[in-house]
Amino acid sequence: MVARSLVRHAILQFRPEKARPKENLARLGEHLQALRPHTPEVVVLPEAALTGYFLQGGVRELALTRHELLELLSQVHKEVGWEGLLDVVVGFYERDEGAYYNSAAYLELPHRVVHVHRKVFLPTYGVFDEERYLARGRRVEAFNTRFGRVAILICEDFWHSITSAIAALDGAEVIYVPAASPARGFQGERPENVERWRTLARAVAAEHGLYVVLSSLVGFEGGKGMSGGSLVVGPEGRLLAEAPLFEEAALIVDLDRERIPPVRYDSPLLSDLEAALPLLLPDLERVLGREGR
């Protein structure tokens, strides 16, 4: 099956009530209810979404397993009364034979789990504490879904600009980022970590020529605000739709990706890097290497 090149997307800034899914499942309910008029194609979730991000050991007795995400979801798209498939991107924390996982899983509902990505960077310092209750994701790839091949990184994943050059080198078009991000640095007219989001967004984007749809949460976790500005950047590194801070809101966006061959025909970095990687290995594997020394 041939992907379709224009795609509605629908970027949902939400905010959830900590440590209670049912009451957040029956938002998203609301929510998807709110959509419909707009006709999204893939809804786009921020990372724990629906349980809240600072659980620390209530992980254990919240976590899903992939199957039962699907199900509960599914459910939701029932009781909503949505025609045909929705595609959606959700972070949730896992639950996979004794270990935990902060992770995000792209669904097709109402039938199938089509990838779970879990989280590699696990943030432990300042605020956070997640290595304490959760165990490291091991992979970072790239997947086929009915529109294209796309990729989704977590939170602190996307930080590091290895990830996303995996991500883009694997065949992403699209890297979908849920996150968690309590707002911190208030200098300016915007706290800092939301003008490194886009910052950071705007350099992927224009170095791989692809879409970044940043979806974050929102709403106060003790005492913490997380700060919100989802955003949808294009493969020319600009700014297509941001959200406002400290409030839910949905962006709505058709990504083409008829506009990605020109972009990297243009500005071929990507291929750049392809053609230069195995060059680059035996460096990798020297500086791996030292650990051992």
Contents of the next structure:
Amino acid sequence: MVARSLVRHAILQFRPEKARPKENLARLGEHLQALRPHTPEVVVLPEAALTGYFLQGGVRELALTRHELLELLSQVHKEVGWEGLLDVVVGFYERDEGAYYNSAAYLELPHRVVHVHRKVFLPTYGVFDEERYLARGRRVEAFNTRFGRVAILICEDFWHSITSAIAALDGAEVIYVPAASPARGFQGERPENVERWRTLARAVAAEHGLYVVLSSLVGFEGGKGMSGGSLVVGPEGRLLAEAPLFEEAALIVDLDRERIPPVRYDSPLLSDLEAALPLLLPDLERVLGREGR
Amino acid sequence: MRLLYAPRIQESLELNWPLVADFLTRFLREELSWRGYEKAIVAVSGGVDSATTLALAVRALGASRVQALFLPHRDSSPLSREHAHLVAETFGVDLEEVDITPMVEGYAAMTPDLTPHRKGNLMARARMMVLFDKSQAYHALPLGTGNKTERLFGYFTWHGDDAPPVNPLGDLYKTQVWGLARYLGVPQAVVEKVPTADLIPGQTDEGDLGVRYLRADVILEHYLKGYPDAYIEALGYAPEEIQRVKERVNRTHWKRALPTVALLSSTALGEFYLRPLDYRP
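Go ahead and give the structure of the form predicted in complex with its partner chain, now that the form predicted on its own is out.
Full complex below, order starting with the chain above.
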């Protein structure tokens, strides 16, 4: 199947009720109803969208298997009466056997789980304590959807340039980034973390000639205000849409895959990386201490 | 050839006040909402912290959903009453006055060895008794007004002024509260007066603490961020001043925590069994 060029996305900057997935699914249904006239084909939700981010030991009580997640969201899809398929990217706490992960799924509702990414970089510093409660994912990979090849990176995953480089080399044309980012640093026009997200998203999109779609949680969790500021950046590094801070909103953006080849032709950094990275692998091995150290 | 020197980057306590005010307004709205409250109650002392808290509450909820309380003792400065009323009028909030003198003096009469310091603590706790009772009467959530400097110094009455469950100012140093207060339109007389707990006649904060807020806050910010003493000294602060600030912080960590519980099991609350305070499945 040849993937279509224009794909309509709704980036849903969501404010969950803490630890109440049932209420949050009901509210998600209301938001989908409101979005339906705008005919999105992919809806992108933030990290930990169904429960809130800071759960501490509550992760164990609220984590879902990927199949339970599919079942719950397919039920919402049905209750809303959505006609046809709807792709959803959603962050959730995942349970698999005895282990728990901070994951994000790409679902094709109502039928299938297309991919699940498990967060590799678990922030455990300052206000964050993920590694105390969660196991680390071990893979970054692109995957095929009915709209083309994409990848998911969760929050801090995206703050390390190596992950988006892997996703781009693996063929991703869109990187979805579900995030939860407590606002901090109030000296400037926007909170420091929000500035950082904008800078990073633009740099990554321009470096690899792909789309970056950030869906960022909002709402206060015990005094920590999730900042929002979800955004979409085009393959030339241009900010295409940006949500307000601190409040629920949805961005409707048509992602045009046809824009990628001309941008990559003008700025062939990705093919340069593909060619030169093997030359650098011995140095990567060396600095990781695997040989000659 | 032009030579361009880059300015030295320094820690700054100056914040984007409109952004801070917007953030704290949303904070108050959301923290009240999930607790099931539509109204807030603020004990105003006539000082800048409670005035700023009241101003934020009015922004968040509207003046009709904010109740101010003024809780004087007969030893309180007359200026405190004047300023408490000025603040309530400025922000259009109803103010109820409850004299705590009979409560405090009732106990004082039974306690001949009561020192001014102990009596000051008694006043702070009496005020909390009234604030929490009035909270029930008005079905309004009590807001805390303590700033980051006094929290770090332990310059408050334990289970007194630190008792309210929601506090918008606790991560702002005193000098930052002044900046926010000016932005929010707190009357100049309140912002610019000498800070005092007004528990003992003639008392001032800076007299009690032995350091000016303007200096203490810069030292605190650098100390908390991990700068070594030599770095702070190079900014123009005396070694004794830095030590005094650090000692105050390190003598009072217990005061910023819940009571110590002996740990015996692997389900000890807050040690093994960990849930965030807003966890409510």
